[in-house]
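Only one chain is given next, in structure tokens, and it is the form predicted alone.
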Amino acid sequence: MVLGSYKTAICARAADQDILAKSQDGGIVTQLFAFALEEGIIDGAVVAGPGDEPFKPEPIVATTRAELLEARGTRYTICPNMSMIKEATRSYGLDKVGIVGTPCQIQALRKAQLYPVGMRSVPDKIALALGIFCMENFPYQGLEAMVEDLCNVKMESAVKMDIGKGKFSVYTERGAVSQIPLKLTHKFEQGGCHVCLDYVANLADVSTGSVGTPDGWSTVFVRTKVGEDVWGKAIEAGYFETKDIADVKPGLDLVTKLANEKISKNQKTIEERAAFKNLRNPYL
């Protein structure tokens, strides 16, 4: 199944208007980790932080609600927040913690899991693994390129950038919205992007992303019975404004077709790898 196995699929965004103001879409990953923490769900969570450079994250150990805020966002570039799994339960003494990651990070959170080679007395204490959709990422060059060469836009002068309708979008602080179409940005792709089969974090407690709802809400499949009893407190607790995903458009159907091109296009890619590996060298 494309979407990966799930227990119930949501409409949703953040009820907290702070997390919600300078959230991505809505606000799923800052105002789960927020109530998880306020509850003692997790002691701190792994985010992708501000780093040195605009828009170039860097992981962090989020263990307060202003940490959380000031990870809010999307990044189009690879943040290791694997690399800090340790750090979070040694430097910092974390039992419970959470992590977000694209679905390769998830996948290798749960193989670090299933098999802890040099991750010894970790992989028990991650209580809350979010996993966020993914298409493709691109190296921090590329995404520079991409914004001050084809949107002519200075990497500091941004405030937002937004992956969606066929177009990657750059706002400005002035309020100027630059766009090109996303057929130019595929040449900057990470090639580790290509052979890739997950788009929608199948292996994560709760996967969200924005493909499937209205703009200023996000698409959240709860996975696990982690996630399950994480999200139903939550919601209990009023964090959350959802939709049924049957009432709002385009629904599903938008997220099991770009699931299915990801999937399509890249075992194309696998299956021309193998069989360029499988060449054999005439001259030999």
Second form
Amino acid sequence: MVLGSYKTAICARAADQDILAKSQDGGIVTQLFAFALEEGIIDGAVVAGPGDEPFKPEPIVATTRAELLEARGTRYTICPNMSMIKEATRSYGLDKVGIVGTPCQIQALRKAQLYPVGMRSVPDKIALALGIFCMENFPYQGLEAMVEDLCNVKMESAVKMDIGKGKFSVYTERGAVSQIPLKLTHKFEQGGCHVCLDYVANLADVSTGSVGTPDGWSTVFVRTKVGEDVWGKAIEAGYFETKDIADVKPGLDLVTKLANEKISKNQKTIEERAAFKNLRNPYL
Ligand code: FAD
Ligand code: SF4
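Got the form predicted alone; any chance of the form predicted together with ligand FAD too?
Up next: the whole complex, starting with the chain shown before.
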């Protein structure tokens, strides 16, 4: 199934207005980690910290609500969160680690749990893995070119970037929005993203993205027992507002459509690359 297995799908947003204010969509990631931290379900989380250059994140181990809030929002470039996971258990001494990641990062996490080569301290200490939907990602230089050359906005003036409804949008500190059609951004995408077959972080405990729900809300898939426990407790404690996903537009039909499009487009690239390899190496 293109949406992976899940126990429930919900439309939700954070109840905490402070969190919601600067989150990318419904603030699901930040609110759920903040709740899990308060409840002792995790004792820290690997998130994409602000970094030294604008919109160039660096993985950090957040052990406070303030650090989680600082890492809110989407940065459309690689942030190697998995590289901090061992650090989280060793240098930071965490026993219950949360991590957020793109679908490929959550796959890497599950692989490390199954085959913990060089990661002996990790498998039993992963307490909550949150996945974010992902169609594609960009190298930082590519992102800079999109923002500065195509959108005509200085990186340091940007306060938010977003991909949706066929456009890449940059919001500035002065309240302006600059948009370009996605057909102009394709050439900047990472090559590796063109063979990626997971749109909705199938292996996360809880995965979330904006697609399918109205602006300011998120689509949430609760996938595992771990995810169900923490999500259920957070709902009970009033940390999220929710709506039945069947009642919102465009709903899961659009999520399914986009997941199918990603898979079929990238499956074709995989086949083309395999054919090219066989052409060059007839004995392989
Ligand atoms: P917030 O509460 O704002 O928290 C976001 C969390 O993600 C933070 O903890 C932050 O540190 C972390 N984060 C930010 N950037 C990165 C990064 N580059 N790598 C790893 N972690 C990061 N959603 C869709 O619906 N459709 C898409 O096609 C889609 N494509 C995406 C492509 C990329 C490269 C990324 C990073 C995200 C994409 N998303 C997509 C997800 C979406 O932009 C939001 O991240 C998601 O909805 C979570 O929003 P939130 O308000 O719950 O999160
Ligand atoms: Fe990772 Fe796939 Fe997203 Fe590329 S498209 S960043 S490979 S999840």
